[in-house]
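Given next, in structure tokens, is a single chain: the form predicted alone.
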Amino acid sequence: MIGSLSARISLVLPNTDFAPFRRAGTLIRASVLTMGLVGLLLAVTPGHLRAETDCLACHADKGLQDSAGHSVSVDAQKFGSSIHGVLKCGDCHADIKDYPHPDHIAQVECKTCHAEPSSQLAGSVHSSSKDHPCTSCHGDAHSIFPKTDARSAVYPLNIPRTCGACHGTEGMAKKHGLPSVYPLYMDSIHGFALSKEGLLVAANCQSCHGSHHILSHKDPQSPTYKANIPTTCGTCHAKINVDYQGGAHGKAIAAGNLKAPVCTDCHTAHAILQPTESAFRMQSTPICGSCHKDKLSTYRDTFHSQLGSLGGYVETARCWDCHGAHEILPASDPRSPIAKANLVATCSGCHKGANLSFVQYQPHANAHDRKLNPALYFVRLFMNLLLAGVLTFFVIHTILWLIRARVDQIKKKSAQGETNA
């Protein structure tokens, strides 16, 4: 542009020397090019790292350690793309003003920026900052990414492994008297859905326990407190929660009876199996029987139980095949699958030819209850008396036979002695 302008002016002023103008144009073009290169360099430099070149001159060294032998190196690229990449070093390390650094550097206070999570953490089971600093869950402070970023330690797919660093090692578990739950979770239906299927909606540690304000399961405010577990599980299993709340167990819990079962009593807390799996079906009856001991004993006398126990048939009727799994109602409720009007339909689930005569079968007949089962009670009594009488008769008969045999033996010896004499 400068050159073309000088050419036009030369037509008007032919004797003018335009060399200085040409040199000025060259300098302007060089300045514009230099500014463009500087702008490009600033654009590709991560975050505020361009303002922290003095710090990175040392801390970019991957082998840099402090006097205690801890690594103090910073990956510039990771830090620049992290959630803290917009900050300057001095924003967190406020007591470091120059070099050399102070002998004793103050611990970085995350609560300066993260006041709410810090206050929640202070009242949680992880309140000890010595054992549970923020970085033990979120990772290195210079490479913390948003929870929606797959590189984040608290990304849904990574949470079990992050929590498992403490809750899956024998050392930490023994130190605090905790079970090692990480392997149990990973083998569960939730762990399989998350790790194998990649379902981000599958329940992870945070889904049930929370993130910062994690409380003991004995605390009534905790989502894992027994009375709160149905609501916690119901966050994902909404329909099941509605059924449970309408059943006998849910109503008992709502009334304050903490002896009534909740989700974890039947499904466990971490080692949750698919309900259709044979392993769960085979253990379901003892689970129900742990509370309903009288019903378990009568069930074990039936064809259903003996077939399942002796042959291991998973198709054999279990408690919830007849009573329902979650909306468990008494037989007096017309909606109950064991109400008289519904028995044919319930039994027809397995026995296609079931009719009114068929459903007279009593799955919990109690031979010891005269009032409930009088015929069975007297048959049992008669058979027991008959058995006792037969055994008593043969015991007496055997004793008399032995006595007579011994008497005959003595008489025989006496007779032989007289003959010899």
Contents of the next structure:
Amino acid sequence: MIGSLSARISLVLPNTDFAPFRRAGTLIRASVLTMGLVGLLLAVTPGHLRAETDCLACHADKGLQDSAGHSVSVDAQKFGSSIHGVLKCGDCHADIKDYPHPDHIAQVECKTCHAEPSSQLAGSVHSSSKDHPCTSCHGDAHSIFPKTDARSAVYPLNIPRTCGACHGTEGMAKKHGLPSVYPLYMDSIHGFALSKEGLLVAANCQSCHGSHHILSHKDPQSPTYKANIPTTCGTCHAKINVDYQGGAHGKAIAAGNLKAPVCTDCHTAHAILQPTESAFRMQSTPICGSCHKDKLSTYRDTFHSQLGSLGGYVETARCWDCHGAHEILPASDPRSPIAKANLVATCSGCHKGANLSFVQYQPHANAHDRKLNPALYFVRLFMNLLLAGVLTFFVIHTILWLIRARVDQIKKKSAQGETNA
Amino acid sequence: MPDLEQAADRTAEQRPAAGRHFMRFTRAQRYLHAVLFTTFLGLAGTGLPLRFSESIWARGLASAVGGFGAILFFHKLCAIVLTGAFLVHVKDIFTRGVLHREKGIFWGSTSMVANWKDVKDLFGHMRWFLGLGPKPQFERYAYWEKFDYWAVFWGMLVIGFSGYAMWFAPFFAHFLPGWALNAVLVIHSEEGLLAILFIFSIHFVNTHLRPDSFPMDMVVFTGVESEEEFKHKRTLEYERLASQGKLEARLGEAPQTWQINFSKVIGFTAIFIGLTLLVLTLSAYFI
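Shown: the form predicted alone; wanted: the form predicted in complex with its partner chain:
Whole complex next, starting from this chain.
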């Protein structure tokens, strides 16, 4: 409190180089403290002096409206405690000199003081100041609080709701083709950490997208541009980023191959799931398979896939149970979980008692590839021929039999009918 | 088969010749068939969703029995029961055929083992289908019935072995080569599929739905069939027993109404489940 008061006082008295301050330090410091305490008293007194009484004489009225019907009422107490509480009305409403003032007054330009955020905003996706005035995120200009204040619209715990005011509506999808991401985020692991646990460090919108200088994910400068995503997520998930950068996908991205997956390709951007959840385990395999098509098709032939496809949290191996998730290494790398020397350990994760002979099993064997898996190829061929042969023979046998038996039956009946008649 | 002959004596004099019924299957054989088709339906119902796990109905079927975990549990449970039934049958054959040296188990007209007559019957039957010859007369077990028996026998060995090899893969890996661990799934699923398609189409039609038996041959449920049916379907066996004077020894009681109704409910349920699974299996290929 005292700290913020001193900051406020330094705003009131910006010229701290003033000579008497330096010469009679102790005395002046004491008087500054006194002034601060006075300021504190003033701050909690309704209609305090710095929000000018002349203006508040009218604008304190809660029902006051301009000719267009907009409220022009100012809550003096709230304004006084806000970050702009030290300013005078005329500091922002500079065109008002006298009373009575004209009906139409100039729009307040935040950039007069906040030049840098304003210029950042001008270069962002929110550049249209008509659609995105500063107040659309920061709230009413007379009650703006610092972002560390829980009352602020841009306090970490309030940011999703602030952004969600637009990005949680269907209109957004129609107007800009953007998905309604707010509900996805709120149900994600980040959203839960923020809304349920109140974790200030939980990623909120601006942790990934930035605040004033938000760019499209197509812009190479954007923190959400594909190649930048590992670094963006790595801001918090540092260890995983290191692992990822050391793996095949990280190296490919670093080499400029944007086909390689980044964090969001597997985890998605907003609806991030716990990787241990069944929903995530169910969706992860097709994601890997969207590039590794041949591997997906041979995986589909295995019991791992057959049991795994039935849903629920099933422990049957998915891609990353064997290959690792972030630091994916080729089998030729001795550190890889699928390196020959590590296979017993990797398979033992699920199959207790796995041995050297057991790990000869090929999780991606192709029963249709005669060169790669000759034994399996001929076993499959034999089984297919057996199945086709037996069924073909007996289907023909049965159909012929059915026809013949029915014909005989009808003949017999009609013969009986004749004798009866 | 001594137990068959013992069972029927009491009723021999009581029944008029026109309504006579003859024993075909013993109680133990009927129970074996009941265990076989119950576990088979269970294995098919839980195996097909695994075989066609990508199809639209697989997840529904899986969740209907309690999810993926229940699917495997029921599959293994049915497998163990069926293995037990198989071993009981093999032990029975061994005791009767090897230890007691009972005749007609491994050869002869009452044996399940194929003989030259079966080959002749197959071709003769086909000629009759096409109207090129007379209808062959059959003994106790016709060639297609022997095929059914050996298909199931072979199927149980193959599907059973490959199934246990997957279930206890680390153990089987001690003496199976690496590629065999891949092959057992192919063998298990293809042979299983063959069994399912065969039983639910060929066996159902040949044994139950063909005009001579339509809509269902009750003999495997009640154990007895009418004299007329016996004479018509297994003429040679009927004539052989008559000429040997053993026909009366095979007489059985006509089934009670409740027995017939109970058998119908069980039988039609099994056929309905089987045909449903058959449609689902075929839909996985064509939809």
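All values derive from a computational prediction rather than experimental measurement. C-alpha atoms forming the largest set that superposes within 1.5 Å between two forms make up the rigid core. Positions refer to the first chain, counted from 1.
Participant: I want to check residue 364: does it shift between the two forms by 2 Å or more at the Cα, with the core superposed?
Facilitator: Stays below the 2 Å threshold, so no.
Participant: Could you tell me the angle, in degrees, through which the smaller rigid part rotates relative to the larger one between the two forms?
Facilitator: Rigid-body rotation of the smaller part between the two forms: 15 degrees.
Participant: For residue 391, give the CA shift between the two forms in Å, the superposition being done on the rigid core.
Facilitator: Rounded to one decimal, the shift is 7.0 Å.
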